[in-house]
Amino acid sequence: MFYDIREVKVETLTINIENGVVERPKITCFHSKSFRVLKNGFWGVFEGLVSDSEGLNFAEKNAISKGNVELLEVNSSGRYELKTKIDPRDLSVEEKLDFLKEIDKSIYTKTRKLGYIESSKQFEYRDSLGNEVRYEVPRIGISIIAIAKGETLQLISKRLMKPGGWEKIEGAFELVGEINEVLPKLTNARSPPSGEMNVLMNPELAGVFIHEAFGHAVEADHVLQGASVLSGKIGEKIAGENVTIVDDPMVEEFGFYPFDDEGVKARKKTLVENGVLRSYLHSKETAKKLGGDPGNARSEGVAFPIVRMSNTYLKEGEFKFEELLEFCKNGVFLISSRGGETNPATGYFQFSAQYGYLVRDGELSDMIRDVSLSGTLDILKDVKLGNKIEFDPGFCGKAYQTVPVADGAPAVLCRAKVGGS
């Protein structure tokens, strides 16, 4: 019979500024325990603050069936904490709003939030096979939505967000200036275009699409479930030879972790190569059911953890910005992501862009807003890549869970759909 039990304790804070107007602050302490068993094929579980003893008894008793659940077997042990420079506990509530409204006040439009949050995650690990592992790490953000009214209503979003201290977030003033530069022209922008056409992707709506239309298409359990477009494909060619994808917990961006929630020390990941796909995501279970290397298994809290994704990106490729306008010639040019849909087990996904440019001979021109980008994974089968990486984080949901994640990117040449949102 195997068991693991797993505590957490988290502490966060986070702060408001809407309109001007600081919200209180507000500090949640979370600490909790999970206790799984694996007994005759069938998990029994248990949440709760107890002893060991306790946990692992109520959690046996909940296996109440049998089932066909096999787990790969890790060895995995260690203790890892992300040092900061700059302790974000060691200072008051009062300097961090200090720093806080500094920026709310830099952004020129009424219609504005201003969100921070730091938190600190203390995670311990333990089995029946003898694993043991503890980490600490702490993460810090801002996020910025603007709204604006010229001849229509317009949104920009904004974040910063990293694993690490109260240095991570000194560079938070440049998300103030790229919204005051473009939110006015924005509200006065044309219409998109529409039809299939050269989409030239920035980084960070390539990023998202990495993660969304590619990402989950990946995830074992999906798999498994015959709800991925990519079920079975291993060691098949699905994207150009220029196409190499990776998810890397190690990378210090807001989708880090040491050892995923299942004690898994935390690796590097290639799941395309070279166009090739090689390699799904996994927890336990579902690399000894379809082979393959766990280490992605994550929860929120201490909920039953899950096939999840970490710091995913697409590598870089060889072409300057200024090159890729050359060859989009004449198209349209999006930047960043204003949520969307995505369906992985047809492949299909339809996003809509904050805002883009025409791009007229080469060169950028008319601004253009509301615009919605379609198409399916085949896309990756025919693109030109920027020969620069740039990270998004933000929190990723599945089955009713949230976890940190990060989407990376070079900008992206490709041809896909385009149209109004």
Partner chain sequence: MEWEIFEEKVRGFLAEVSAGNLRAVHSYKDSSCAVRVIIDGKVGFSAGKNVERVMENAKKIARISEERLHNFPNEKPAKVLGIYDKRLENITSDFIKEEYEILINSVERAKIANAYIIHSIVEVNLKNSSGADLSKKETFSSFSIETVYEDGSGFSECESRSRELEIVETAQYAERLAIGSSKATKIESGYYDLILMPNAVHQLFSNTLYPSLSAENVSKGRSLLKIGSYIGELKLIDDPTIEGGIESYFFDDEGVKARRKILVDKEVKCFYSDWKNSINFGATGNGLRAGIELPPSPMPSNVVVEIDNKADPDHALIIHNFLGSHTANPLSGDFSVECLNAELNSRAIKGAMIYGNIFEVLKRIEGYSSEEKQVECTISPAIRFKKIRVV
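The form predicted in complex with the partner chain is what I want next, because the block you gave corresponds to the form predicted alone; please supply it.
Just the single chain follows, nothing else.
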């Protein structure tokens, strides 16, 4: 019988400034434990703040059936603490508020919401093989939603979220520049064209494209469930020669973790190399069944760890932005993401940009609003890539669990379907 125990303590401070007023500030402190027992190939699980012996006893009672679960045995122990330059806990809440209010005041529109969050996660893992892991990772971030009315009511959201201390948000004023420049124009922007066309995505949107269109389909639990279009395609060419995609939890972006939620040391994984599918993302269970390296099992709190992305990025290519615009010739340039969703079983995805521009004769022209893209993974077979990669933070939802991630990409030129009037 195998068992493991996870214990998580999370403390957060959240401050919201809505339309210039400090609203719903909060402090939360949660402590949770989870116990998994694997007996006769079947998982019995208990979540609750009880002693180890009691928790394991409850979990074992839930191992009520026989199953086919096997785990890859992994030796992985260690400790990690992400050091900060400026620990936000060393600043008073009033000092933080002064900084946030300065940013808030620089947003031109009256209707706005600035959110600040700092959190500290202490994680402990121990299992029946003798593995023991402990780590502490702080996260910090600022998000801004600005709203204005012209011909339509529009919003722009920007966020800066990283693992680390106060030093990671000192550049947050830069978020405001794009908002103040774009939002007044966006409220009078035209609706987008529709149909299949040349689409140039900025790095933020291209990152979401990689996450949605590709990333979920390489999560090996989907593969085992027969619910991924990339099932059985390891070693096959699935994208253009210029496409290399990596998942790396150790990059200090929002999806950072030093050990996954099964206690496995995090490591960089090349998923696609020059267009060829090289690896799936794995838990101990999927790695045993399909062959591969674990280290990608993540949880929201102490929920059951499932296969997830971390910091997933498309490596840069060779073209300058101006060159991509010229290649695009006529189409749309789409900027920033409002989120997306995919069905890994069919490969269809949908995601929305915050705004964009029509491209006419290789030049940017009218601004467009409320524009979405859809398509399948086949889009990756013919893309042109920019020469500078950027990361953007986000939250990814799967099987009722949300975890922090980051998506990285250069600007990407492709052909895709645009939803418009």
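Whichever C-alpha set is largest while still superposing within 1.5 Å between the two forms counts as the rigid core. This is a predicted model, so every value here is computed, not measured. Positions refer to the first chain, counted from 1.
After superposition on the rigid core, displacement of the C-alpha of N40 between the two forms stays below 2 Å. After superposition on the rigid core, displacement of the C-alpha of V50 between the two forms amounts to 2 Å or more.
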